[in-house]
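Read the single chain below, which is given as structure tokens and is the form predicted on its own.
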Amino acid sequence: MNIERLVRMANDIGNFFKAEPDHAVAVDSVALHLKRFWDPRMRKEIVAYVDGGGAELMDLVREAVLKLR
């Protein structure tokens, strides 16, 4: 899958959960969403992207992706 599309999708998820007042809950919610609804290949690609710097991801999403490892 195209990494730009994955980044956009992940940031959209992050934007949804950033309204959560508890940052830890928001991070966990993003991670859980990615685990439940993303194909393992998609998760592998986004983890590799974060390992390479993950410059275009929101901080919230980057933290959540790191939890997927």
The other form holds:
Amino acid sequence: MNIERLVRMANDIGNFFKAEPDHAVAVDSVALHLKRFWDPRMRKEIVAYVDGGGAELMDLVREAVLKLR
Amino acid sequence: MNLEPTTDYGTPKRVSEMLVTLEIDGVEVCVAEGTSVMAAAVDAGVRVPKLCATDSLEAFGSCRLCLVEIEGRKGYPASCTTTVAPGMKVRTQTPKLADLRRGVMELYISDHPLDCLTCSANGNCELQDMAGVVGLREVRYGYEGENHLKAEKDNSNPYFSFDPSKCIVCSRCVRACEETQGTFALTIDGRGFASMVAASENQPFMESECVSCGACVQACPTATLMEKSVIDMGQADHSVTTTCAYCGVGCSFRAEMKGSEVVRMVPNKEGKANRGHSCVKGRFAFGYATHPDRIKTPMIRNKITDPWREVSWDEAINHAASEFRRIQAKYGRGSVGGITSSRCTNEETYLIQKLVRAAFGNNNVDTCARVCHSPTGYGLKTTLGESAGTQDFDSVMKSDVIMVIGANPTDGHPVFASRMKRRLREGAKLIIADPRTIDMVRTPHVEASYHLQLRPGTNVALINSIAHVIVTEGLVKDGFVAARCDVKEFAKWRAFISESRNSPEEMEKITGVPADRVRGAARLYATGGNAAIYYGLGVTEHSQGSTMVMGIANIAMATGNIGHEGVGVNPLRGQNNVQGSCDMGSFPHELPGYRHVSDDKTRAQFEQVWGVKLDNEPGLRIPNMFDASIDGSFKGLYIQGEDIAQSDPDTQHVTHALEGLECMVVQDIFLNETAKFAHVFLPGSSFLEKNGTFTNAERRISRVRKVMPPLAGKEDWEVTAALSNALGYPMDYKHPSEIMDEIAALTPTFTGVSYDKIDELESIQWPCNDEAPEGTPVMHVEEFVRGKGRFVVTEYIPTDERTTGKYPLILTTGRILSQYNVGAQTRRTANNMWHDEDRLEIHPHDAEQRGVKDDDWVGVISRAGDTVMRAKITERMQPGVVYTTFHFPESGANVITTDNSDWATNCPEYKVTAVQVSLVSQPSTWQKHFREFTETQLDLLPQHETSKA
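Let's see the other form, the form predicted in complex with the partner chain, since the form predicted on its own is already up.
Time for the whole complex; same chain goes first.
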């Protein structure tokens, strides 16, 4: 799937949860959102993207994606 | 005048705990205080003659036919305008009264044509009935004097005629236009004998302010205002009560029938959603159901460049099934999916998601709510615990403050708008948050206290600034929050929202709304009494759609405006069954009843009843399906009743995705834009041709009843069941009631729902179960569904879609009264007389800068694409913002919209697209291609000559 689009969608999710003052909660919230709403093939691709460096992802999202492995 | 099977009490019902006992014609009767003598008489089994009275309208007292005698009172008071009093003794039949009534009738008939035998109201005329009741035997005044018998007929409206020669000037039509509809388009022009009903400034109806809701036609006691269908076909011989297939109000109608032909649709007085009212779509625009464009035979083809081949149902369904199985064998279990539609019944959508989950073996099912109210589902579930509006429509009559955000009720939900306007005329205050000056900002006898004319895309900034005022000015209902909400989350939210960056003064730089207006509106909302919020797609179709829904829930909880009548958070659903299609498990992550597919306990219940193992991972959403198709991992799609090629954003991306499918099965009543990319066409049935239920915006489940046989031979649910059987997963339902029984067995909020129960109660608002056996008009009364209400921090994040020098204007989109969404239905009716093309609305300043005049062809270009439409210059727009509707495929409104979407749900950001507008002299490249493609596809139809016509 179009990885640029997936990155944009993931960062949009991160932008919402970054308002959470507790960083750990924010990371878990992003990870849970991806787990609950993204089809496995989308998650697989974003995990692969992070494995490749994940340059365009927000730090918060990168952390969250690592939890999906 | 209509074939009303229910009793007409003559005056509206009064509700009071105080009862009054009186005697009418010797019969003792006990009624609510405030009841008219006329209505009380009905309870006593007495029908007082009447002409100007009907129980949908307040008493008027003009016809002088309902005179009665009351012991101890002088004269002959009108029973409609006289209220009951304790111990009152009324006589409705005396020689004097009979004489007076005959005299009155003589006067009426002396100026009324005696063409009863050829009159369209023959057999259904209150004047004719009353002549019989009063025993009229002669007209002493003759017909030689001055009269109106040669008054000219107005046939300008496509659906009804106005024949002033038959008018008795009872003012029922004028009052219906005022009281029921709230448009005030009709009046009595002239005085005395010259008095005549007039539309606007004595104009033909089509040129007047009339919105063709039909309330006047329904109220007319004669043939003065009469449906043209009745004039053509005669009176109906029976009627069937069913539910409208247009917007989310879900009006109840009686389809008046002659055999299997619909003569007319009459709004059902007993209908709890519409209370006897209707709009131009529901009442009149049903002709599409028998339009020549209907496709009545299944068709298949290998490639979209091949001609369609008509085949039997069996061949079409077996071909579709074998294709889906072939694709799954080649590309994997997750390579196929389905899309349900909010235009279809609960039972149909339930079956499709069941087919996808049980027969396809994955969760790749989604619904068109993806592109409208999916953020409502997410936002309200997160904050309140249930993905649904909190109130019934009646609740608005208890509101003191009504806030309308991103909705245009007079166009999108006209019947509910009329209720709302009625309450506003009674004194409720109105706050509107909308980039456009919608009609409700200022309409007869209604004016918004505040119009917060924000810039598109800044909703969250606005709601945060309203919340800031509520919190920092001490307007929070602390007791409610402490008792009902999660106080830890509230504290977090309170700290966030109190920050000065969320103040109206700071947010004004973003929203463009003057801070003092925001402060005034916030104070009114928080302190004005019962305050209710009604919102539409102007809230949800944004990159922060879900955030905004949660922002709305935040202020409702903070002010205690939730959990009782008159308040609440109320999404106005775009289509008839948006709520229902979501309830039925149409989303790829949720089983029916909004339970996540990963929940083992829930899945086990379904697995036991369905007899298959279910996938515990979420499937693809509609935009993900497009991306997966382009990627090559998604190859087969079953779509029922949805037209994604027209309705979804970034058209060229959508059509590119559709071209990548190896098998697309479209089930629809017309060859819609999507079907032009299909390989199998399964002819659908209109709402008139099937049984089922719709669930409207207030969670009201209403029956859809078959009034005519399916034109293609099958109801839609039968087709889905046949496809499932062909796929090897058995579905053996004999009637949709059995599907509802299965839904009830598996869905906690539906356990008390059955067809028998709906028939008994007229309709049911879910949750309907042991705790609420007759349904739930208002939710979250004692506690929130999730337990404690959850405040959510709603940081404003600007959309990525920004204006630049190249794209300096913001385009936003919406609907118009006479057309409905993709227009497949309404474009095939006379509603085109009101709106036959999509126009670009532009502010005079922006138009002048570009040398654009009214009706000029203008190019509209965005980062996604470009199209051409005609300009309409209007001050309804604010400078810098342009607007269009999206009802006509050739307009290409969604060629321009982008693939930006809501962060939580992927609901497209239809409401914010940066564009440039300029004068042009020819259609866009896309439009030229669209025309060629459409012509080619129509040529590929077996009966292409008919379809082209």
